[in-house]
Structure formats: C-alpha cells, structure tokens
Amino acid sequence: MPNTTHMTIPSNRVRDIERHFHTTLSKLYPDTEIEAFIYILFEAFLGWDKVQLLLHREGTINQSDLLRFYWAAEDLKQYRPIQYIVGYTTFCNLRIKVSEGVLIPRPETEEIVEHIKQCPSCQPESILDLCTGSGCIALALASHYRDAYVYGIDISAEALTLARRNALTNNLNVSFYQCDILHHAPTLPHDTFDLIVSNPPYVCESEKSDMLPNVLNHEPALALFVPDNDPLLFYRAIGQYAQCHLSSDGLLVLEINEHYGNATCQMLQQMGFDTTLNKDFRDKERSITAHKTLKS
C-alpha cells in the first residue's frame, strides 16, 4: 500500500482533478498530451467518454477513485506510459491488454497491418507472427482473416501469457507458442505459411540516447534492442526461416529500423526474395514486403 502521509490530494471535484494534472505535468508534457491522458484515464477508471466528462465537470468522485487519479499523475511524472497505467491500448479496433512485459503497439505497426489487409492478392489460409509480444498483429490479422490458421511465436513466457489473454478477451482463435527464433525453428501444426509477419527487436544499443524516457525506462529491452555490431540479427533468422516455410506465393512482411531499410532488403534479396521498401505515415522507411523470387 503506497504511503499517503505526505500526498497532496486535489479536491475530488472533476474540474480540480483536471487542473491538478495540468499543474503537475505541465513541465513534462504538452497540453494536448495532458488532455489526452485525462480523457484516457476517465474512460478507463470511470467509463466516461469526452461528452460525459464535460457534463460531469462540476461534479465529484469518491475517494477511492480520486486516489487512482492521483497515482496515475505520479506515474506520469515518472514517464510511465499511459497504456501501462490503464492496462490496455487499442490496436486495429481491438482492445489489447499490455503490461511492462510487452512492447506497447505503435501506430506504425497498425499501419502495416492495414497495408496487409488492403492487399488484394493476400488471402492467406495460414499466418505466422514471429516475435508476437502482446499478440496484437496476430490478433488483428485473425480478426480480418477469420478462416485462417493463425500462430504467434515469442521467446517471452510473460508476453505469451498476455497474448493468450488478449485472444480470449477478443474472442479470437490464435495459437501461441514459446520459441527463440534466433536459435530454433518453431514446431507448429503447419509447416508452411501464406503470410509470415514480424515486428522484431531492431533498435540498436547506440540509439538509446535518442529514445524518450517513457520507452527506455519502462518498455522491455528484450523486445527492443539488438547489438550495434549485428543490427539485422533477427531479420537474418526470419529470412532463413521464411526460405523454408513461406509458401511459394506467400508474403513476408517485416517492420524495420528506418536506418537499415536498404541493408535489410539487400540481405533478403541475397536469400532469394523480391523486396519492396515501404514508408510510414511519417515518411520514414518502416516496413518491407517480400515474395520468393520466381525461378525461371
């Protein structure tokens, strides 16, 4: 139980709680982000949308809920991500549970999933998500390709526990397996896949100095970092696996480090793939789509 002896608790009036967040966090976050935090917390803690928040602005909340808001503000002062505070995020219209043991899904990854779904030639019957984490990619694809067999692989038992909970919460049929793709090929009911997708660790250790504290200090290093001397570590292993387990007309889709797009493409081309480098909504090179090269 946190020590509340020296806490400065704001009034339990909704308007004063909002003011407390702005006062407490104004030197750390822009006003627009603080407003977003407030909306997210009132929805998560009290089930209020923006209209209900506006209507209740002159009202009050009970002491138990007030403490939850206080500790949320304290967590935000330490740059703890809002998604970990409320315990979930939204990804491709799915509610995905998250905790410090999994990477928080990004809009860039959501964009990659949408790109796959809009590809008319991609109608997979079997899908494999490598380095699945929270399971967000696998679950989003399972939601769209309802008749496909979908599998998710990760090295982390903690992540897989959360991914299975997300499958149950969203009533989606995805099978999750623990495996270290760097050292072992997973043993799965399917041997080949029409779609292999992955958002593997790709941030170099030397890039830590460029990262925000909410990521660096709270999200799992296991899901983020690769050594500077081998930044394509995971892509090499995934490419080698796809050489044997991607169907002849299948699709390989990878989220990538923006600084290594060409290098990753060249490596995959040497493995026998045709590659396309794609930019995200920020105009950064963010993903690669690849097919096996047709042999003459």
Given for the second form:
Amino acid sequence: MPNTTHMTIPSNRVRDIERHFHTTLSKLYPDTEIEAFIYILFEAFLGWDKVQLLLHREGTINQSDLLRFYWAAEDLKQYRPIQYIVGYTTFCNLRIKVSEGVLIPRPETEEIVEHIKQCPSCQPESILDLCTGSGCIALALASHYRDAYVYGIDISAEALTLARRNALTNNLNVSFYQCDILHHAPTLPHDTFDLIVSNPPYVCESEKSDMLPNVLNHEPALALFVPDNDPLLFYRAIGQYAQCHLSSDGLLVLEINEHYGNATCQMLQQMGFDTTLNKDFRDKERSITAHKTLKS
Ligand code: GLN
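Starting from the form predicted on its own shown above, please give the structure in the form predicted in complex with ligand GLN.
And the full complex, kicking off with our chain again.
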C-alpha cells in the first residue's frame, strides 16, 4: 500500500475534501463532472444527500472515511469510472452492482429497454437476454413484465455472480446461466422466447483509438471488442439462435455498433427477419428491432 503520509488532503473538514477533488481533478474533468463525483461519493460513503452535504460543509469526517475519499480521488486521477469506485450504478430505477468484470450499463441501453416497455404489442411471457453482463437488461425487463419467465446468459462466471446478486438485492426472479453463444446454443428450461434481447460486444479493435481511457483501461475487453475482420460475429450467432428459438410473433432487440446498422439489418433480413433500425438520443443508429418474416 502506498505511503499515506504523502496524502494531500489538508484536513478532514468537508469543505477541504471538496476543494481537494477540485484541485486534483480540474485538469482531467469538467467542473460539473467533479461536482457530480463529489455528490456520488458522499452519498455512497456516508449516505449524505446534497442538502446534508451543504449542512455539513464546516464539519469533519473520521479518518477512515477520509481515506476512502483520498483513494477515490486517486482512482479518478487514473480515470477509473466512478461506478466501479462506489460499486454500483442506477439502471431503469434499479440499483445495479458493477465491478471491473462487467460493462457499466449505458444510458443508450436504458433507452432501448424503455422503448421495449412502451411498446403495447410487446407482452412477452418468456424473455432471454444474451450477453447479460451485470444482468441490467434482464432485471429491468423482469421488474416490468412481472409474470414473465426471464433468463440471462453470459460467458463470464464473474458477470453471472454479479448478475445473480443483482437479482437478489432487487428481489427479482431471473435465472442466469453460463454459455458461450458463439459456440453453443444455451440449454434452458424454455425452448422459445417471446422477446430475445442482447447488447453483445460490438466495438471493433480498430475503434480503440477513439475510446476514452475510462472505458479502454477499465472496462472488460471481453464485453466490448470484436475483431475488425468480423464485426457482426455476435449478431450472426444471435440471429441463428433466434431463427430457431424466437416465437413466431416474437421480438428480437439488439443494441448495435452505430457504424454497422445497415450491414446488421441486411444480414438479419437474409436470415428471415424484418428489421427496423432505431436511433438513440444522440441521433446514432443504436438498435435494431426484428421480427420473423411472415411466410405467405
Ligand atoms: N456502447 C459501449 C461503448 O460505447 C459498447 C457496448 C458493447 O460493446 N456492447 O463502449
């Protein structure tokens, strides 16, 4: 453990801790983001909301709490995501535990789930989330479709442990199974699903140069990357699985790489799906909804 006598937090007074975050991080993050970090950390470490923080500004905290703030500032200097530092994030009003073994759920993904929930014709009785990670999509759907059977699969045992804990802490009933969908079809108690969703790895290796260090250096490569020579790798496997296991009037919903919207749609059409390409709130082509083509 590094020598803490070099700690630069001048005192355990709350306002000095806040100042420490601003001076340490001002060259790395915008002021508004540093403010947000401070609120998140006081809430996570001490359970204080913004008002309590304001009221305690002249007060002090104990030495072990002070150390936690110190290490959080050091982590932020290394661009460690705040969600990993506090160990959780919020997704569709659920508290989701996250660690370096899973992707941090994105607002784009949240938007896709909200879109599904608002679709009046989508009333699934069975749901499967492929590449579930923290379980966020499966859990958000389970909390909305209370009577549905919901399954999540992932290749990573670490992700599944976290996903199961997230089901427990949110009191939701989702069954998680380990499976590598690139090589095996999962063996599940249900054979067909009314809704199959997935946010699989889709970032090409060559896109690494455009990525920020918080993602590139801290989030799991296993959940992010696909080879440049086969960007649709996961969508091909998911499409093949859905050909056999999506119910005839079921819905397939995929988060996608914004650069491969048309290519992914074309491939799915050749597999026998009708596809719609949807934009996200940043106006990027971010998801595909697909149905099995009706045979005449
Ligand atoms: N959208 C994520 C990102 O921007 C990637 C998610 C994924 O590969 N499934 O990093």
